[in-house]
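Next comes just one chain, in structure tokens: the form predicted alone.
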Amino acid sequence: MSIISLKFNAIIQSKKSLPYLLLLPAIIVILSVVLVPLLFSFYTSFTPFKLTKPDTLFIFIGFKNYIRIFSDMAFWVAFGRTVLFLAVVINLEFLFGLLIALMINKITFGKRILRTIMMFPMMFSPILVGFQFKFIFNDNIGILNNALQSLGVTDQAIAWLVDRWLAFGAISFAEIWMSTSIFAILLLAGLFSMPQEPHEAAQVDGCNSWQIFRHITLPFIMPFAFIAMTIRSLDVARAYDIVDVMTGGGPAGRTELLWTMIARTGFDNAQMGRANAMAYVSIILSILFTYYFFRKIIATRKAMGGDT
């Protein structure tokens, strides 16, 4: 009898640790992917490591490069600009993909060719919008330019990837056209899933269109808003592809951006160990945001009366 409740208990141990077999490989795999260059990249940001000379990644400086970092002005300018370039592009967005929604949830026919047909501008490439905005704001080849010349508007052409704050406007206008559907998308699944009720009740005791936009549909979509926020300033946080076509973070680093400095410190001038250093100081900012757009997910949803 213990023979068999021992080949019994062989077999149960067997299959609660069969998922865990099958995972292995991928497990395996997701290690050698992520870790292991995450581990060495956090190394060599404490060595001074060059790509043009190898030998450099087996000296250990300690915090010389984030020292470095938290002394150099230009770091903290393109620091305080990507904070406001996040800030402008996910309100925008946001603004938008709520009219966007709103707008699609009131007509009665066709929702689901607009949806299609609103998603469009996510499936670009980075780099293809990049390019596609670029040759609109060109100085002197451009389609605005042309246009505004052509209309009477203006009648000298408009440096728009040259002057510091037209420049910025521009990169912000490529990155918030290519994602505010993300918005649009979250927005309008809150409002798909919103129960009528409350509106008709709203109705009946007399209140106006504002006031139960105000108070009913806004409280309620926020958590879906707050879910887009998070997904988009990891992704605005971490923004490269746009600037470095448009602008390459200049003229004379005007639109520098964290990562585009990031990219030009490691790639260009071969610094490669400051340059892991400042990707590291620049994930506090996405930590943050994303800390941020979390607490008030679990705001939204206790004044709503729902779980945490």
Contents of the next structure:
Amino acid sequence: MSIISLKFNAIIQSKKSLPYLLLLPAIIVILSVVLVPLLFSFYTSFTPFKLTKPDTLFIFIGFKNYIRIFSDMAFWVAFGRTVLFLAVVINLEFLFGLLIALMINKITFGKRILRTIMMFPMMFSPILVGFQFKFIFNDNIGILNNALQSLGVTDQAIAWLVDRWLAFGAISFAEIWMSTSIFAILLLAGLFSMPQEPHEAAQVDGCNSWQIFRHITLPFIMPFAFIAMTIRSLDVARAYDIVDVMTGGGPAGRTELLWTMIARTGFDNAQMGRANAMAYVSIILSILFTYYFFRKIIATRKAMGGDT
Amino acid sequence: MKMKQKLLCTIATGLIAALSMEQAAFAEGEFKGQTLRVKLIGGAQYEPLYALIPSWEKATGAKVNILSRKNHFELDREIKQDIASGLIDWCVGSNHTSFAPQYGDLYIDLNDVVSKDILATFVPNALKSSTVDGRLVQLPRHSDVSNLYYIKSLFNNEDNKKGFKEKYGYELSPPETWNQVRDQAIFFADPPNFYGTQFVGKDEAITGRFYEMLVAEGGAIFDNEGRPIFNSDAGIRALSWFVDLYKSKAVPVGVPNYLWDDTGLGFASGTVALNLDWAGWASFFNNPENSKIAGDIGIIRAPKGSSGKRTGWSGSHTFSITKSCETPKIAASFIEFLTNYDAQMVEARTGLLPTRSKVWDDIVTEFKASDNAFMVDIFKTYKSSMAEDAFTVPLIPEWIEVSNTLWPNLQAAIVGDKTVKQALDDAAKAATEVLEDAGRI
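Following the display of the form predicted alone, present the structure of the form predicted in complex with its partner chain.
Then the entire complex follows, led off by the chain already shown.
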């Protein structure tokens, strides 16, 4: 038996290596399903890879895809719009989610039913939600315009899905409608786990409801909110289905987000190399938001005297 | 009454004879124990055909394993991913004449597996548009082309006739040209309650509409060397037609976001005077349960542009067989079955346009026998249109990419973000880049 194989056996049989050996299957699975695809897609971003021409995978073009993206104003406009979309949607979802959670926490009867009903929008497929709101916001036969006209609010057909800001509002509304309950559920979990003693002490000290909420309830549930924000920021940064069905990123790119652009480039145009380059640039956005929210969670826990 | 019964009897006998003839194309139980893996287009309009599949399974002994049943855009993505991964483990796929050129040599030349006798029963134009680089890569299932539906009572109204003549100096009648459509649409429009016409305004739909208007105006997308030339005077006239209607509010303000379901439902709601659409909507429009204008619909061939040519952007839904298929004979039998006489009669009854010549005649006879004058009109109009006006998009692999550079710019002109000239120049520049990247020019 050679020295190498003897050493290998010794390593295998040592107690120190046992945990790593036990973890090895998990490490292999994670490497194969996460790291390898990531490295592969990163490599393709340096090629002119077209889905319909597999041979293009082996042509190296350096930074050409990235140079094109960095000099493409349409990409940066979509990037900026995605940041705005994230900011609007996450903040409003937080506000509405908080409101719903506080209301449900107050009631004593039917809490379980309300919690279940609250989850309904999350159960729909995003494509279905997109179609639902596309017809609600349709200017001619949509429910919204017909209701506004019947009620005498307007005598015009409002271009909900065409006007730059109305269309932005419409896709934000659909996204918020579908996912506010994620905030509500996590914040409700925070409210349920909150000890009553600080509340009671504050009441004894003469604090009013707003002071109790502002200085006791809100700081306690903020870590839950930041967890929800982290999850949702990753989701919203990849928003695609609802927007694709409602506006397709249009008209004239007025509602174009990063992933409507990436999906069109990668699948409709089959230019997967360039789409992957776009996706890697867009990941910066997710990393920044995730980093920001984790910092916030750590800061909040510190402020509450917890471990970081 | 007796006459009608006799006619129905004759048709039924004809159908049985045709069925026997088609079934004779394969021997009973010939493919017993074999399984055919297929990827088919899904959706309400396409499903009735698939109800026939068990009868093919029973007759041949083979089993059909449907791996996918998605809409065409999702199916297109899935097929592209299959090509990229090199995992083509299925035999038959739904295809479309606009998509087929992208797939390279994924599919076989059907001239090698489908007999000349069977191919001879198809409409020659449908086979021509299914041919890419001289290879018949798909067998046409049904075709699309659009013609103009209109609300008849608007044209019979004496006040409308008088008012229109005073304003435009010619008689009000179903339009023969697209300029007349513009005049009439503006005349009938009373937003937000009523609109003159509408158009699909996004994705390949608006590219196709612009393309057919461009051709009708005497223009072309590419020159002989394949360079984009749609930013020509003809292109400006074609795009201006959409812009004029949008600016004058003769179309709903949301049209830049409309696809075919929006235009179809809009016309059925009775709030649109003129509607260019495919035959698949005909039964829906004339059914009082769905439509407020049932019984009041006229149909004419798509109008002409200034070149004297009618619009006729056309394509076909098709079936293809993959090169990696180990059982091409079984696959050929399957797609022959799905496009045979009976299958096409099933689809034609719902308004889908057949690709076999005989079905065009027999479906009209059947509708006549059931006193359905509206559907007789529909099929007669669409038959002329398919025979004389229909043309496909340029059959090049980069068509979808070119379309994706074109439609956002068309929208930009329609909603006023760019001038017509600027939009077409920008699109031509982007399309040139696509074609240069592909090494086509």
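Positions refer to the first chain, counted from 1. This one's a predicted model, so the numbers in the text were calculated from it and none came from an experiment.
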Hinge split between the two forms, rigid part shared by Ile67 and Thr180: no
